[in-house]
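Have a look below at one chain only, the form predicted alone, in structure tokens format.
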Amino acid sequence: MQRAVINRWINFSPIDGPGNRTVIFFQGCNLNCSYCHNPETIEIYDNKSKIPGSLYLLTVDELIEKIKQNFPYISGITVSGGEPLLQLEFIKELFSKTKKLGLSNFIDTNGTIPLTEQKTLLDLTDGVMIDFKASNSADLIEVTGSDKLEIIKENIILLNDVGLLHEVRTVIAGGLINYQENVVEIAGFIAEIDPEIKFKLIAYRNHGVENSEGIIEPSTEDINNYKKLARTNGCKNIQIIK
């Protein structure tokens, strides 16, 4: 029986893919980013009969049971985290329970676990949110503490190709890299792939950050400035996020 390490979950949010969706976080990232706004949920917990009693350790049923009130309310579920796919058997059983109901499946993920492999799991998807956050090795090092880049943008592609990429989002966090490189380099990759991609440029916030020092807000200008970049270099489909 598939058990899984829960943070928490948001009854209902309307920015987590498409229609009202109750979005669950789930425990653990393989990452560990500079600007990370859920920074309790990185840590990875290996022995599972020892986790904080903050925490949830569920099973998919017990998991539907404690959601289940918002099924008439919301057209699906969004799996974040954390890095979700982490815990990637538990969210096939769980999507494969889900998908019965009549909800659909969005996953948020920062794009890291490879997917090339993973068709059962595709084929319990509706849609993918992705991260970009570097368009270079030594830039995706610096943010995120690791390089991961090539199977990234091999998620990319494979998720356009499968028709199950929703958006590619790249947060904007001055101070950390150069982000006029970064944004030009992914806004020609996604642009090669098919223009009509959606792009979000979600500006950074400081809120929930537990060390921003050194990490700069980027003004609207700023932003919008971005988003005239990613325009240039081929991108049609731009969100900003202030």
The other form holds:
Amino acid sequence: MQRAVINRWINFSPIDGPGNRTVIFFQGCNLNCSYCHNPETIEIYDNKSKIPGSLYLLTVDELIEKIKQNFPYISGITVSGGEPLLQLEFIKELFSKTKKLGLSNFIDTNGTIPLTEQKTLLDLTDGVMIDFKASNSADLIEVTGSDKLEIIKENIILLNDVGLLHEVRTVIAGGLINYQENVVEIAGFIAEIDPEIKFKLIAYRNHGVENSEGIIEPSTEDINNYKKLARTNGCKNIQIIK
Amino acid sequence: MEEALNIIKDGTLTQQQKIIALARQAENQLELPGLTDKEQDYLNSDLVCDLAEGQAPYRPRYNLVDFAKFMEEGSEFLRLSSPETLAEATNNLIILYQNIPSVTGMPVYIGELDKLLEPYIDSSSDPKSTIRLFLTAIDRTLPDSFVHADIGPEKTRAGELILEAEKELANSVPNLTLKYDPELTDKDFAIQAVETGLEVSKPYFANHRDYQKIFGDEYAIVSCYNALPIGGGSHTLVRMNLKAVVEKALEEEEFLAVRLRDVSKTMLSIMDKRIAFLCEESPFFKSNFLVKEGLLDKNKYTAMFGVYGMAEAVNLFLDGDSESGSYGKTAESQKMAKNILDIIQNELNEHENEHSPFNDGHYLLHAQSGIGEDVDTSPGCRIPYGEEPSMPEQLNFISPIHQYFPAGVSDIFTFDKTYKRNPEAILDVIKGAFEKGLRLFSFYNSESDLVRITGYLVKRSEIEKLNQGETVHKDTVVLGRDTLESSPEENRKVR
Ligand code: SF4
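One more: the block was the form predicted alone; return the form predicted in complex with its partner chain.
Now the full complex is given, and it begins with the chain already shown.
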């Protein structure tokens, strides 16, 4: 029976997809973003028998048992992390069971796991929130430590094609890269696919970030300017989170 | 007489508040006839409390005027005919409100406002501003947060305008409830109500389908969150302190069930005597124009049997400590609460009152919300502030308990401002809770100036004023301040 390493879960969340949702944070991430808000979720545990006591090692049924008290009050679940798709087989099993219970399934991903071969997963999925952290390889390496630009772009196109793209998100972390350029390019890329795709600009906030040296919280004015930029570059559905 | 002088000299009371307090003072020079020594003892102890209704009841405590009939037929006594325009309709209502008796001197129910006003919306050139004026007049002329209006379940133009206006005005009066049924209430209207709630802490959501089973369509949520039949109401509300009952049983080393039955019977008898005075000695049901004109009907009256302090009662009994314990956290504590309520309900089933024909003479259980002076007891069956488990656990625990209270019960939930981005999330919670049997869901945003005290709204800013010795317009601000000070309302968990 397969088990997943899970960091924690939130019973009710209004900010992880439509309606009220239970969010499960999977342990382990393939990136190392300088502004990561959950750095404790990054470390990957290959040997699942040696995980720290603060984490959970659960089967799908055990996880469901722990969150089923929430089911009457939620639209569905969202898997997040870390990068949840590193534990893809588990998520497929989880989604097939939650789907049967009448819940919707959402994925919150950093976009770097190729989805082209994942028909079974996508058939069980109702929506995906995907990060687009920078628009070119150099900046992507600067922000995340690796270059997965092409995979991210392919994933966005694919998700839009199959009607599962819930939103594309860019964190604005001042001082890190040139966000003028990045917003222009990301917005252009999105608008070319479909101007109605929801583009969420999230202002970086200091709290909870360990390695925050040199990263600056963008001002409201900055964020509003980026929103305008995105609009002039063709996006029609822009949301800013301050 | 000293008390009267104190009222007169009190610089924080308005003129109207003084008059009401002085009248109460005078009434209490009398003594309710026929009380036995035991009944008197219980009233003097912590066990039973008549909530300062007065010693000589001369009007029912809660009156739910049949406003629909008033709109159709007008009133001979008030020399008003059926209105033809929105301005006339709102004007007639404002006049009628001044003539509805209650314990506070102000009506606890002012109508299903959307249904009452909807027929006049189309012919009005500016319905929004008329509704704004109407709601402002209510807030200023009826300065009491127990004044309660209802809307829903169906979406109407009037209902939407009322919500819009309430959100803009941010008044604490009236209290407002949306009768909600996911099948009857349009989603966009429900969402608008949630958005309004996140700004101004109202409306409440009432489980319409569930209340309909008890009352049919003719019911309203009134006062704090009491559910009662329209066209009638409740003669009286007396309440039992469950914590005190457990204390007494432990002290006397007797079975809790025995003491519960004893206090229930005594309280029922006290209620009977209050109602006997009201219906036999006071001429209300013979002389009041509302009765004579059929706007109130004696046959639609019941009485409310209130209980409170359940959490402390259960904690004391199971864990030996009333202040903190397993209530709200374990299945055992839920079972114990149900047992207590079953015993009381049994007493109500066996008791009939000739003057309260509604529900075949059986009084209705009510989870009483507490008053300012209460210390160390939680409202109704609520989990003590700060002791709540996670929201889903709380809902799973409390929803089945709501089922015991036809005449009103509520729980309050606090949401942080991120929910403003996604009001649908709160609707998900409400829908789930109603399916589980929750009867009344109230909520507010943790940053709102309007705070929900046990069952009504006050403004934080007004409490501040009162604390600085200024007079404030609303009587409930004083109550709210006292409640805030004696129960750590601010501890309520934010989600
Ligand atoms: S992708 Fe997300 S979880 Fe992974 S390092 Fe970046 S911010 Fe942290």
